[in-house]
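Here you get one chain, nothing else, as structure tokens; it is the form predicted on its own.
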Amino acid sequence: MESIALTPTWKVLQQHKLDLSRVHLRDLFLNDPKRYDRFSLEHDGFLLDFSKNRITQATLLLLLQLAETAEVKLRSFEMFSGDKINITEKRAVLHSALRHVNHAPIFLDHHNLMLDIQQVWQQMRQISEKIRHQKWLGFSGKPINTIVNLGIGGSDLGPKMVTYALEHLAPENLHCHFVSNVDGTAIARTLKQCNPETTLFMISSKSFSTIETLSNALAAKAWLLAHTDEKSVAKHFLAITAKSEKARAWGIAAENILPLWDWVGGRYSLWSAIGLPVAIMCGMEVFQELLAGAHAMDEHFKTTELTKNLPVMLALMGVWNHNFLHMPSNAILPYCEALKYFPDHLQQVDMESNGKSVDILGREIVDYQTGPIIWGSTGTNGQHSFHQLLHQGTAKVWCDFILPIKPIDDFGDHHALLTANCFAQSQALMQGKSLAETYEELLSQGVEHDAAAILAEHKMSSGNKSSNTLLFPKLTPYYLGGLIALYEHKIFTQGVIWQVNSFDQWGVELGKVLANQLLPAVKGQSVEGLDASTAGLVKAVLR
């Protein structure tokens, strides 16, 4: 396999990048009056407007012919039918089978997977519309109103962001708490918050052997047992594994377990059972169309060309950001408070994919960037803290920028205030001021000459950084599906191109491997064998 770098298409990308590098954002705005529309995809009501990147038509043809050298749609192809392309796992990656809700069947190793799926439907179904009619009672005899998923990553980000942001659909009788960190304060604060009579736990656990997961399980049955006997766990714990013995044996009821898969990874598991606090908080309704409005846009990644594909065309503006422009750093800034935690989800989605060094054979050290960091927060509030390191830092960072056209809750001019934010914060990122635009705008304040001319240096702003701004009609349970599944295939085609395996986390596995072997010595025994750095930090809590 060729290295993507070495490829025609990538090195005629890195001579046309040294062409551009004096074209400023606004002088290719004013020299083309239809840019925007040139620069703009929309599809079964999103919008994405790419416009404000540092592209021309000519850059556009040379990364869209970089996809095809990269065999995007080939790869995009073997995903969607099963092909084990997570190779140093041996599995296949099928998440977009969980929301397959045409029902059509899906094949792996010749067994309908929808047969399974299916079931696991009904079972969230059924357990949801007990707890949801209050007929899902406790030890005392008293309903659960109470919900506290213990898992962490994917089986923590995912349904705990969905959860949030569609907590308007949710009935004030029914509460949904999530904890994730092994630190106690954790475990504590939630159970603060709770009522051992009406409060059920949830494991999400892939391997039921999560130490953080298991270790706040633990916690979480203590206080149980507290104020009840053993026989009682089983109203108030179920679990959500591949490994249903080692839940049976650690105490819950066969009938309060569901099942996951082993082509269903971590990070992309809300699609299943592990999106069970969506369905209990909000109705197995709300999930299905949740499901939905990610299948539709599977379909559209799936069958749409690449030159209107929306997550193609926003992959591609991130590769020619990080790769030939050289920003190490993707800001997503949602303009809607109820997706607080959609940049911690896409965090962890897109760094544990994409932060690879070695190719997807594992021959090669890849010798260009790989996954980007990816961070953000909701507009305003990131007005009021980083976006002034976006306007004038020295740090280069492109920005998404996300906004539901019509708000959940309409107050007065709230709404119509953040849409004019969310657009000023791009187009000035664009455009910025000029040391002469500053300079005399100061002098028509009444500012002296001097004066003028040493405040303006501080106040103008370069401007010429990149973004995109998607636009969708209103943040509904379909709509958030689609943003969702659009972000992971952004994510497939950025490891496609990149050459790497977005489906495995070794990384991972290393220090929880090393966590196993120093608890030990945390504990007060041997050090030996440690290097001086990390003995002398045990033997410093130890003190």
Contents of the next structure:
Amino acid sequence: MESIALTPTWKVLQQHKLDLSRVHLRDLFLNDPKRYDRFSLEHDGFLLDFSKNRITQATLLLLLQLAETAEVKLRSFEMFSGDKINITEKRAVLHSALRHVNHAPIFLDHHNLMLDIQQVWQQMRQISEKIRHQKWLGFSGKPINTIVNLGIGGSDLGPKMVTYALEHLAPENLHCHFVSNVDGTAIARTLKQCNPETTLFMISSKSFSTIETLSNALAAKAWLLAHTDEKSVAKHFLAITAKSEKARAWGIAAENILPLWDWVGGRYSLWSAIGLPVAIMCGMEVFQELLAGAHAMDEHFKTTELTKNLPVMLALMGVWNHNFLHMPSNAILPYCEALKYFPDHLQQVDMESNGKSVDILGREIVDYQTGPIIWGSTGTNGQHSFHQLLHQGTAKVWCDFILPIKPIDDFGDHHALLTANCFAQSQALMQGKSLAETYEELLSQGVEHDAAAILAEHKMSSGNKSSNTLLFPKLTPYYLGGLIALYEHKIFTQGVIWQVNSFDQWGVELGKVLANQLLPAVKGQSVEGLDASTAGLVKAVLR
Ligand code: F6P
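How about the form predicted in complex with 6-O-phosphono-beta-D-fructofuranose, since we already have the form predicted on its own?
Starting with the chain above, the whole complex follows.
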């Protein structure tokens, strides 16, 4: 396999980028009234407008050719078929099986995974209904009304994002908290809001060895035991893990352990029993709808030709902006308060998947960029914060605007205002405002010539800034599932093009190892061989 950057298509794209360097998006729109029709796609309620990217028809054809060269279709077939594409961990990547709501068998090593998955759905249904119907009683006989998810990374971000997004579907007498950080303030502030008699803790950890989660679990257990005795632990703790023996050794009752498997990556585990907070808060039907939406997107990604494929198109726009137009940063901007945690979730899925500098053959990647920096927050809040940099800063960023067409809560003009602001931002980024236009405007407002000339420099906006806009009918569980899966497949497609293993995360391991090594030093035991900076910091803390 030759490096993607050595392929003829990559080289033609590099030249093509130079040819386009003087072209402004404003002119591309002026010269082509059909640009939106040409560069937008619709599928099952989703609409992706990618016309505000600095592309022409030729760019698109070349990018599609790049996807062909990288064999995106073949690689996706391998993923869906259970090939062990996570080669460094020798694992299949089958989170799509978790949302196989049509129940058709999926075999891995001659075993039908759907049998295990259906069993877990059953277990999730029983647990969630027991809690929702106030039949899960705490040590004093009162029904559980508060759940606390103890997990971090993929065992926190996904369920937290979805639970928040669908909060309007949860009953008012059920409460849910997420504790991830090992900073004691996280668990302390949460426990202050809980009653030990009515709180159920869920230890969500695929490995059941993540130090943050286990520390928080111990703190929660100590808090509970200050109010009751050891045998009550079974009523107040459950675990979701691939290591059931460790959970049992910790003290979790066997019937309170929900399994997860090595073919589910942590950052893709929302679809497994790790999604239990969603089922408890919103009901198992809602969770199944979420899965159905994701499954529909899987089918679209799997079966639709590249030219009409939403995740592929979003991925190609990213590759173009990042690798050829040299923008290192992608802002995710949901114009939807309920999607507040969506950028955080995507940040892990994208950056942990494609933040790699070695290719699938173990060669160092030196001549092209892989995963971009993913960040963002909800609109319109960002407009009064970092959007200034998007419009007039020197950093190069492309934006994904995400907007449900109908609101969850309809208050007067709120949704019209939200929509107008969303579209205005991408329009302003695309068009900008020229120096001449700004200058003329200032003159017409009565500003003196000299002052207008100076002020115009500050007020003008270059425009020509790339963005995608993604619309869908409403933030229902179905569309939320589809939205998350759309981005998952975008990330997969980019990983294939960049020739990386998107499913391991060795980089985060070093920090974990060093933290364990440093713990004795921070606790005051002398540790040899520390670098001067770390030793200085440790001494300062001990002082
Ligand atoms: O820190 C990396 C990571 O392994 C993530 O990939 C994962 O989501 C998170 O830690 C939590 O892991 P676990 O579910 O095993 O506690």
